[in-house]
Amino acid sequence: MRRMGPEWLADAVFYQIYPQSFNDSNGDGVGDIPGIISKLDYVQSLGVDALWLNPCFESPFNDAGYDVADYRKVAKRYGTNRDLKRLFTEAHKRGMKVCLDLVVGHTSIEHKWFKESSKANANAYSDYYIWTDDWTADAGNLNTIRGMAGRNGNFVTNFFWSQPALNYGFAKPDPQKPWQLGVHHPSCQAVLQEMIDVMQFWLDLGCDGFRVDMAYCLVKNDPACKQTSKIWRGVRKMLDAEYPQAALIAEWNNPAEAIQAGFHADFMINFDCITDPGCLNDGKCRDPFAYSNGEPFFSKAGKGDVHGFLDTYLDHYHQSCKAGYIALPTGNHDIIRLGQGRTAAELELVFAFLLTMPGVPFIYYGDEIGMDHRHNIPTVEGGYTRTGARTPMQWSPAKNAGFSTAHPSKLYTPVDPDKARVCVADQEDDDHSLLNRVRALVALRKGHKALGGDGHFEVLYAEPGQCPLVYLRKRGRERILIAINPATQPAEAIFASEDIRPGEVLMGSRVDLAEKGPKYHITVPGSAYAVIKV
């Protein structure tokens, strides 16, 4: 597949905003779109190019908005469609794009389509969702809910019980189960057209693209997602023709597959550790950051094996780099925060890595100041253990961390009660703060094409269970070497390369880099990194 699509995506850095937790403009304890607009200057100051907003549509919020009741209407608690259109306009004035979160695989049980589909009498929406033809029917490996509707059947769900799966058909319908429709069935095609219409609705209002939730889960019983991929290639064809500057970003967690399916980018995150029971069987942690899944590479102990991550990354990189981008995030609304158990200095190493890698980096709100994860707080809107990553943005030492003027009991989730909690105000004027180091790293990426999304990537040194990690980025005549040592002890690497000469340290610590015969030797201080023009 030839790389096409939005030019701006090639060197973009995204900032993810969880709307209900970012900034409350009206004092009701829940963040909103006017609150986001009022903080756009701050977001712009980070140097990012685009925002990703978690779902902001009408919903009963059984799953924090991932249970959509109306795709064309902003939820009242966030504002109005006019507010969202104004957010698009204000972001564009500042040179930033806005991508919305699109939940295509399921809706809420409160959606009008589902209410009609639930009726006993057949109607235009009866097959918009997947229903068995009898309430006693065996649905095989699909999750179903029974006894909730007037029709004589059970409906299939994708995630929570209140998220009925939209019907895009079955790749190989079972002839013994006539309720399994083929992908070309008129109702399945109608559902697909509904979603294309929703995309066009928001793109016409100024939206710049979509992050697609659970993008892989459309067609059922679909080995290797072949039929699902055909659907997305059709969507991509429409975008290329009608909205060539719109970005299509997958939550697929399989970049090689998702990008061949038509997406411009796909995330590579620690869901691999969560969903793969054998992830640690070989002693390797697939996630270079998360302590919850073994000893990560980015640990001051210096015992993590980067190959747990790197081998998988390189496999996907080599398969996809000519057609799209791997997206590496600092975290998101489903993941334990990066700041857990790490100092600002340790976090800077992680940002140095993420912001010098190929593809598209994503910064989760609050990670740029080192917000901590909050454990053992009450679940909110289906967050459960994920709720601790969704706490209010910490703007200042003021009441409610400057997030809201509401009484603390009214807040979407409780603010971190630690009096020493980090905040934006305390870091703004400190050149050495994490916030300002992140700004500097983003600016460094922007200032050097070799560090951008399309720059060539070559690993020079990555030994199992050892530090440092050394890699080369290049584009045109520019060559930049990055060396990262998370361990507290100095680390040495010896490697061969025909593309480098010892040069200027652009950012990070002074290191010893010397040519010795046919190879290079580099010594990196403990808990340090260096970005070197070579």
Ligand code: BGC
Given for the second form:
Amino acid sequence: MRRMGPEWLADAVFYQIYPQSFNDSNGDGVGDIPGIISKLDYVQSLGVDALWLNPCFESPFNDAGYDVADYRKVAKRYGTNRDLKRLFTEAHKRGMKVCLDLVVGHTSIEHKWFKESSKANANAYSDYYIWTDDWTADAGNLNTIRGMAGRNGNFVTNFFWSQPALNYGFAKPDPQKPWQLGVHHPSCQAVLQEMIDVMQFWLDLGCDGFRVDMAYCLVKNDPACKQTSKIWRGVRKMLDAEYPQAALIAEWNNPAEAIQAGFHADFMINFDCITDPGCLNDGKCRDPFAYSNGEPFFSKAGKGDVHGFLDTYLDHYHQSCKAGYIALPTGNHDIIRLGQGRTAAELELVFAFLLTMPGVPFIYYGDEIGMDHRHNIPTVEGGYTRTGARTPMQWSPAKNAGFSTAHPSKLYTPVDPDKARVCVADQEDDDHSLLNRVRALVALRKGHKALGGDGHFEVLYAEPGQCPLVYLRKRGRERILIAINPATQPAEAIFASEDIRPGEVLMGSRVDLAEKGPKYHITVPGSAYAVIKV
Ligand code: BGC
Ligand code: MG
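The form predicted in complex with beta-D-glucopyranose (BGC) is what I want next, because the block you gave corresponds to the form predicted on its own; please supply it.
Once more the chain from above appears, this time first in line as the rest of the complex follows.
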């Protein structure tokens, strides 16, 4: 139907690994790459096709590695470049791809480019970052840091103070501010070339693509990201020509824009909560499914309104579905865990939804067993409230949940002390465990092209404030209807559709689906879903 790009992405399901917290092989309390390798059979057993690893490069870890000091070197605590190469090989042996995290917009202050750039004497790196030309200068809407460098100027930052923005130029440099360079300035072009070299370095070592951190932020004062998009289209051209099977996945949170900019996929993460900085601080509403006024659709209360999600989703879907994919994650290292306040049965409904939607689903490590969010634990490496979603993977009831042999005080973050905490070992042999239901849902998706990334998507019933949600997926002659009712009460939907023939329930509960005149009626029991061949 579509697009050039990596064929494998069309039906891919990703698993995100936060390397600090997945599996510690050497007992230092921090997860590492050999630890990940030794759990690849587990990852493969989920049925997923690809891994995304958060940054694993040399870093002072002021922002958990999103402050890179050397793009070409694996941080010691995770192992060596050789280990990472072995991870690529071992994953490939098991039919899985590995995507790295490319932090393209900023480095750490420890990066050698920045150290050079900070010097008073002009050198090749002076304009690799955005510096005002006097320490009293006004940088307008940009954040700057004063008083840290030998040169007479302030540097622009992208996120934390210690993440100086790399210089990709300004869309329309202000003539009154000669320090604002145009995008074609040789230094801005050199920075871009550095990043392309970094991508090629890892692709040549066997990596399969990148999740690009804050991909929208390259060019400054760039309305509608026009110039930034131009840069990415250039990068995509290079990939199409030289690495056609490499995936380019944006953290842009605007699929319509990101896919237009050349990305194969972009995340859509609870828009309200990501863009409203209040939500990031008040501890509320960061649940990826807390759409519309903080009331999650996926809740027993049945109070959420799926339109808070669906209207934005459909808008982006229709704008982007011919050229790329929307990636829906169960969560990630920046947001509250899905498991917070939800039972395994409730979580299964969320997975049933995610794994039957178009695009590329991402499962955040631990969500497949329903790990809980840990509030009020000490911040680690700039995690702050995000730290609670970054706790050690819970493998077994053993010491440190089987994550590490280190003394508990040495762990990256404390393990959830709850005696009833979930773990992989407890769920392995139970067919009804969340882990095994997730495996079954992934297998269901993989077994039915209509459920894959490219399958057509059509909403059949989604009334404001009502359950159930009913939608149709289609590919070729295959048609699959999905009905989800998170509320405890049974819910009925009446909808029109082209000719569908109620068939076998592939997964979920028995439901009543019947044709009555020109309409179909479906009744879904409380807290239930059904995936039905039609
Ligand atoms: C990452 C964050 C990180 C920030 C700055 C993001 O959006 O996901 O974890 O702190 O970029 O690099
Ligand atoms: Mg370790």
